[in-house]
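Single chain ahead, written as structure tokens, the form predicted alone.
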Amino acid sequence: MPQHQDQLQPKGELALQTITMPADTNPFGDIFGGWVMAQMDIAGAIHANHVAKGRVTTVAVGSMEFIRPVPVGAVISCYTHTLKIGNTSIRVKVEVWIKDFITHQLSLVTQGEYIYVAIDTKGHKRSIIHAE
């Protein structure tokens, strides 16, 4: 299990910010996880198309924690950094921060491991390019 408690700052780049509303919200008032899920896909798939200069598609998730519930209201931040780049995949690490309006003090929510693979315009596997 990935340690956080130590985690005081956002680790990688700011790939995704938006706001919670109250049509996202489970039974009990907190924002639905999947919702959660869905924006650090869409983040993830920000970062790994500008690695892969093209298309992706994702094909995995892994090792997803979440560790509190998500307010209504609060806004919340997707960073992302590269863990791995295979020769068709790459495997992007999402970490959910949102600030507390009173304090500003930022909080880790969750955070998860996302595998993409690069496609073509046919939707068919390709290799991933490297520039540098």
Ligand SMILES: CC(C)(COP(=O)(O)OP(=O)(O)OC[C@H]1O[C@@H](n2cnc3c(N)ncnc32)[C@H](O)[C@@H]1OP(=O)(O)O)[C@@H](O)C(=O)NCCC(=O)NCCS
Contents of the next structure:
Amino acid sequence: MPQHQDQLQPKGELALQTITMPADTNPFGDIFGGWVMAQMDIAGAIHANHVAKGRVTTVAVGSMEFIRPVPVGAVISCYTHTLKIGNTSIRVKVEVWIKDFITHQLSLVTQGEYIYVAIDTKGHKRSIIHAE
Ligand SMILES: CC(C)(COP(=O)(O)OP(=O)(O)OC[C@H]1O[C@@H](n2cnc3c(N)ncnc32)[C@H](O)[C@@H]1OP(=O)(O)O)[C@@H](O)C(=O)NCCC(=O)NCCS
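The structure above corresponds to the form predicted alone; please give the structure of the form predicted in complex with the ligand next.
Once more the chain from above appears, this time first in line as the rest of the complex follows.
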């Protein structure tokens, strides 16, 4: 059984929450996956910025899984937790959940891994261990 089918609660911290809008749909009327990925990148960056105590940049996106379509008008919540902290990089797991307006049941709709590198003011990588 895929791991998400028995996962009933979000894992991690609530990093970002917003409402899906008609402007962000694909040609079939659901929310465009690229828009969801952008929200996840922002949520992961907020998390990584906190861990690295400073500026970070996205260096890679790992596994992505689109589990179910996201409708217009849904409140989406991005939860984040750290998977790994390297010398300069942070791997963040981002889960996207939506809540049913009537039943309030939470559903995991998308999840992925985003990797960030801590950078200085010139955009050069910096050690996370030495972050103040
Ligand atoms: C991020 C950046 C500063 C890294 O500089 P770099 O000198 O090439 O860094 P390195 O290759 O040594 O990698 C730095 C860290 O990232 C990790 N990393 C690099 N590429 C990776 C990849 N594809 N997947 C996973 N981790 C990766 C390295 O393992 C290393 O981790 P560690 O220090 O924790 O061991 C540089 O590549 C950059 O500026 N990229 C553009 C970022 C950007 O514009 N992002 C926005 C995209 S819209």
